[in-house]
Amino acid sequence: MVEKDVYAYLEHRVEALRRTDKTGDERKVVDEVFDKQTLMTLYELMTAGMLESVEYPISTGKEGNVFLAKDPDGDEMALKIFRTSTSTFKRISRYIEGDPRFKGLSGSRRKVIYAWTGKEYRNLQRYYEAEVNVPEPIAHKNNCLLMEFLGENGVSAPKLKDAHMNDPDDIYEGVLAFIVDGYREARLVHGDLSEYNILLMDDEPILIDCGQAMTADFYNAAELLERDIRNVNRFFRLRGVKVTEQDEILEMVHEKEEEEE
C-alpha cells in the first residue's frame, strides 16, 4: 500500500483523528501524539490484526496518552501512546539508563522512548504472571502499548483519588499486596505508587502506569520501596484506615528472602 493510501486508511480507521466534536484540549492531544511515525506504527498494528480502531482519549499522563481502542472483534482495549517529545525523553531516560535490563542502551530520543514502551510492557507481564492485579498486556510496538481496558461501556474505571471506597480497609490490603507481592513474586518495585496510579473497579484496586517500576536489584530499589509505602499509608491514614507500620511491611516484603537464606 503506497503512503498516501496508508494515510487515507488511517483517516478512516483512527476515529480520534476525524471526530468533529473534539474540544480544543482533545485536538491538542491528537496533534501531540499522532506524528507520522506513530501513525505508521498504528497502521502496522492494524494490518497485523491486533487493532481495528482508535476511538477517543480517556487519560492524559506525564509520558503518554491513553485511548479507548477496539480490536477486530469489536472488543474494547486500552491503547497507550508515549509522546516522543524532548521533555518526555528527559523524564524517562534516567530510569532506562539505571535499569539493569537495559544496559548499554544509547541512541536517539525515539529509541529511548521505544525502549520505555517495551519496559512498561515487560513490567506488566511480570506483575500479571505474578498475579498482581494489573491490566493484562496485549502487545507493544515502538511507542504504542495495547492492554486490557479497565472500565465499562467506554468509560474508564476511576483513579483511587477520585473513587468512592465502600471498604477502605479491604482496599488498603489490596494495595499492600501490590507492594509485598510485587516485590516477592514479580521482583519489582513500582517506584511511583500513589492514589494517582491505582484504579478502582468493582471495589478492587488495580495497579497501572508501571513503566518506571524497577527490578529489586536496582541501585535505589530500597529507597523507592519505602517511598511507595509512605505514599500508600499517607493516603489511607487520612481516610481513617489503621495502616500497617512501615517496618512491618518491610518485614513482609523481605520474608521470602530471609526464608531462602
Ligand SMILES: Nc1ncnc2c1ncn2[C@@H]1O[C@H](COP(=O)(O)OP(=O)(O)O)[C@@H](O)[C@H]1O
The other form holds:
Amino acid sequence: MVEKDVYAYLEHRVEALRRTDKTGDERKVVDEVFDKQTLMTLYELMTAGMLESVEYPISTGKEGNVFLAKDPDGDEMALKIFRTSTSTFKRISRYIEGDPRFKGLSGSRRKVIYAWTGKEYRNLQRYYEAEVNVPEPIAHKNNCLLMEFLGENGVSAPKLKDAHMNDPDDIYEGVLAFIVDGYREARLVHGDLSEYNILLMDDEPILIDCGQAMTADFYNAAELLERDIRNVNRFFRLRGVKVTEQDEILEMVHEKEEEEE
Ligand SMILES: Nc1ncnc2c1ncn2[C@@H]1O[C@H](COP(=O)(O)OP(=O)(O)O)[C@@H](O)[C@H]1O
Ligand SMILES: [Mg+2]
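Let me have the form predicted together with this ligand next, following on from the form predicted on its own.
Next comes the full complex, and the chain you just saw is listed first.
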C-alpha cells in the first residue's frame, strides 16, 4: 500500500468498525481504542511492513482489545491494542508499583502504558525462547502488540474454560509445564494464570496474557506463584483430574535451583 493511503485506509477501517458495532458502548470502545495516536502507531507499523490490515475485533477486555490482523503476506496475526485511558493506567499502576523496570516512568500515563506493552512483548519472548507454549511475539510499538494468531480461518482458539478437553490429564500436564518450565527456564511467574488466560488448540494448551508476568526475583513472586497453582488446581480438580499438590509443584519448581547451585 502507498504510504499516504495508509492513514486514509485506517480511518476508513475504524469508521467501518464503528458502523458494524451495534451498541453505543461498543462504539465507545472503538473510539477509545483508536485514538489519533494509536492510528499513527498502526500507520507506522504498516509503513514498516509489519502490518497490512486490521480485520475485526476478537475480544474487548478491560485494558484493551484484540483484533485479527494480517501481515503483507496475508498471514493472520493477533493485534493487541492497550487502551491509553486513565482506568487502564490505574489497573496497571497497581501491578508495577515497586517494579524497578518501571522506575522513573510514573506520572506519564502514556509512557507507562507503552512500557507495559513492551513488557508483555518481552515476557512473551522470554517464554517463547524457553519453549513455553505461548504465541510467538512479532513486534510491538507504543500501545500495540503483534503476535502469532492462535486459531484458524479467523476464528480464535477457545479459552480453556469454554473448551472441550479430550484428555484433561494430558492438558493438566501441559499447564503444569507453564508453571514449572516458566519458572525454571524463563524465570517468570505468570501471575494471572487461570482458565481465562489459556487457549486450547489441537488439544494443546497455550499460555496468553503475559503482561503482568514477573521475574522470579520479584518481591511477591512466591505469592503470585502460589495463586497461579491454586487457580490451576481448582479448575482441573473440578474437571476430575487428580492434581499434583501445591507442595509437590513447588518442589518441582525449585528443584533445578538447588541443582544449579
Ligand atoms: N494470540 C492470540 N490469538 C488468538 N486469540 C487471542 C490471542 N491473544 C488473545 N486472544 C483473544 O483475546 C482475548 C483477550 O486476550 P488477553 O491477552 O487475555 O487480554 P485481556 O484479558 O487483557 O483482555 C483472549 O481470551 C483470546 O480470546
Ligand atoms: Mg486475559
